[in-house]
Amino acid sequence: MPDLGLEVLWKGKNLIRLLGGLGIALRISLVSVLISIGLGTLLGMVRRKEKGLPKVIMRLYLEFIRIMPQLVLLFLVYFGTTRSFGWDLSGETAAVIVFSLWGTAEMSDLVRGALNSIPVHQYESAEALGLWEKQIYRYVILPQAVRRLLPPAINLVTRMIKTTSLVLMIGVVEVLKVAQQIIEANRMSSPNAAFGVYLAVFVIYFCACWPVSLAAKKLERRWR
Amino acid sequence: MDWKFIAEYIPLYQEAAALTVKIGIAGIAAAIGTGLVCGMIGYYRVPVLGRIVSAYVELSRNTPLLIQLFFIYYGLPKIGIRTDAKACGMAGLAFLGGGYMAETFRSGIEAVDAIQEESACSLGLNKVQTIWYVILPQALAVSMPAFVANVIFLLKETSVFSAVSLMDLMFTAKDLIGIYYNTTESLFLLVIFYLLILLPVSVLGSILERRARYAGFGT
Amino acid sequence: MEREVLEISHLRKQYDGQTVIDDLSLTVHEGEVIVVIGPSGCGKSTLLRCVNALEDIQGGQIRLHGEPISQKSRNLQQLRQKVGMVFQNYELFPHMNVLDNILLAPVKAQKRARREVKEEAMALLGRVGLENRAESYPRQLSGGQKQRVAIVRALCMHPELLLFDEVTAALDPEMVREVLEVILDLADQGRTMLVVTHEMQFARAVADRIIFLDQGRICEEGPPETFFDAPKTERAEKFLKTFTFERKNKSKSGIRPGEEKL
């Protein structure tokens, strides 16, 4: 049996520092959620009925967003804000900002499309029954619509969370530095600490992403 | 804006982005392969294999590639398996798309009505022409749209290649800023040239997508 | 009497444990046009399917010329090239035209020449007075014209066995007519069919013999005079029954509303 460096796991406290990092993790990505949740339902739903200059403005705002990578959007807020506006914004900060900007383009999309995806006639026969506009949202399109959107809303927390990965390249202290700093730490004792803690940090992020994945797929087929 | 700087620094850029790209369309093309049989097997529920294929699915659907990057390059070295910094993103790359790109073909032959296969069976078919002949073509157009997007979401993912020392767009942006701090400059380069590798593709996506659409055969 | 083509001794088809077809027996000699009817639910379908090997079967036998076909046979493509099928909603390949849809199995399931196919395919379409569709997309055409092409798909194979199952129940209604022709003039060429329809009028114009199926058994037998004139059995009468109206109550009181009486 080879080495594996599973042992500088047990070492000490380093498996919590590693569950610590993971909660800075996590902690970016539920701020940045429940940010894109909400500006992402009111863009969703007003994206439905503007049109002219601010439907153009809008487009290209979404279209920048969704094809420009992450980590470059972080690099433009992170280095770009400091030179341009002499902010200093920490890490964690310039990561909340950028994943809350394209969650809530994302988000936007879906709640979109769930609204789109409802067909016209559910409208016009809550019409013929002589409902109200709000009559209508409340009691016929909502809820069809929100069985629509939840499944890929959950599934953007878990695009959230992987994506906050990338933190470490603007110097946020999260799991893949607390790991880098273990295995530094360990570098003479256990040379193949790499092996155990990035597959450790694998792990990690994997019981974090499943559940929620799992969950989304549940709902998904129940409400199908 | 520091012009000078811009025309002085476009080649390096250049270079890089030519990195990006190679390694972006080897790596897709793995993961489309990759995705191509996983998808099958799940869908034909293929004993064994279809549980290793879907415990894969999920292994590579449900961690960031910047983390199989990690343990792909540092990590497996340690247990003898060594790779060079490209083929570890290539690796990577097909690591994670071949669970989207899997995902994505399973679904869409899960698409096709059952009775197409009946009625291309009851032509006298055997089972692999009716694979390729009538359930893969309409798979293929039903899954476009989610195919155009997997492609571009990969090509976007290659941004974390720098992380392990692959000479690539933010690896040379990140470079230039420690070294000149020349910012506003090499971050306008770093948009310029992901707008290059990724808007055509992304409208080049649209048009597939508008003609391959499954009520769009023959129009 | 001709040769027999098909052959079915005891079949039994069971979904989950319900039976759906019970120990039915029928015999198709060559030329003769069967029609099968039965409320929906009584397994006409499934019998159809169940001659293709479509569906795998818990007993009995059913032969095609005297060898058994069923999901476990060696040379079931061989055996199913032999028995064309056209369905309700005529599964054309969309994604091919026309011509593509017919070509593609007499090429490359019976390994035909394609131009030699092809001249037949034409033919053919002429006949059903789709000659200038060829190059037409399935979504192009009407119900009617997507069923012509699905029969002449069927017929380039040249089969032995014809099975049509509810061909026009997903057809609008002035489109019925030109896809029952088609089968009509199969039948007068001596194809040998077996046929399942709710179209009764069609039934008495094409059948040799109606097949009356109810909870997966024939339950009446008979050249269709008989069957439409005289029922013999009660379930066939009430069963046809069904297919005539009339109005109990023709007074002209009006009634206002919330009075309903229901």
Partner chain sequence: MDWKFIAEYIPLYQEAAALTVKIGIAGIAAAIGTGLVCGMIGYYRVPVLGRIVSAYVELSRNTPLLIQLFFIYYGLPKIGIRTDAKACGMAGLAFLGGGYMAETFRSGIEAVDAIQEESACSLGLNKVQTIWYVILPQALAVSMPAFVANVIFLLKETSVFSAVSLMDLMFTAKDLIGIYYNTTESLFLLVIFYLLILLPVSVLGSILERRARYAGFGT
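Quick caveat, the model's predicted, so the values are computed rather than measured. Residue numbers count along the first chain shown, from 1. Between two forms, the rigid core is the largest collection of C-alphas that superpose within 1.5 Å. First, how it differs from the form predicted on its own.
Here residue 136 counts as shifted, since its C-alpha moves by at least 2 Å between the two forms after the core is aligned. Once you line up the core between the two forms, the Cα of residue 214 ends up 2 Å or more from where it was.
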Second form
Amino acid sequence: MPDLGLEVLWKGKNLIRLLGGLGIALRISLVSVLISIGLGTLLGMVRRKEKGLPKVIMRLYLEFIRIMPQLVLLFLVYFGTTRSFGWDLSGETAAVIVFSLWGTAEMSDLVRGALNSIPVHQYESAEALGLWEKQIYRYVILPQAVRRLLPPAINLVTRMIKTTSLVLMIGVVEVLKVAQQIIEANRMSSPNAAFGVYLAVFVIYFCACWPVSLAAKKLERRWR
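Now the other one: the form predicted on its own, given that the block above is the form predicted in complex with the partner chain.
The next block holds one chain only.
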């Protein structure tokens, strides 16, 4: 039987350290997701209604965030602001800022697309019934838009969880950084440690993202 290097996981507190790193990654992603959903929903509704300069500014913001790699944004916020503005940002704070900016941009575009996918006669029929604008959104538009928004929004959440692996580049000790530390510490005693540790990281990320997808599928079936 080939040596997969899995025995490294049971040495000392290696497995507990990996789970602790996952906790940091999930904390960053959870805070970023909550901020992104709130701000992204508001921006998406504004982007659908606003015209002129505000719409151009929000479009430029979206395109800038989309084109710029998340790793470059992390370096820009963590290293750039520290030297340029003298800010004392921790790695986690910089990561939350970057992922919130990215998530807000993506979420706003998803919300705008979901609202635009609702046929115009839905708005017109609701107005003909005498509903106010807030009532139209609350009782007619949003229930339909949320159903269409849920699959891409869940995809964005899982992407944010997985992309937190980039924060190791700015010194945050999350699950991938812990994995590298374990491999380096056991390189001599267990040459195949890398395979076993990275396999464990794969399973950990899968277990973190899979329940989110399952919950989304259950919600979709219930709303149908």
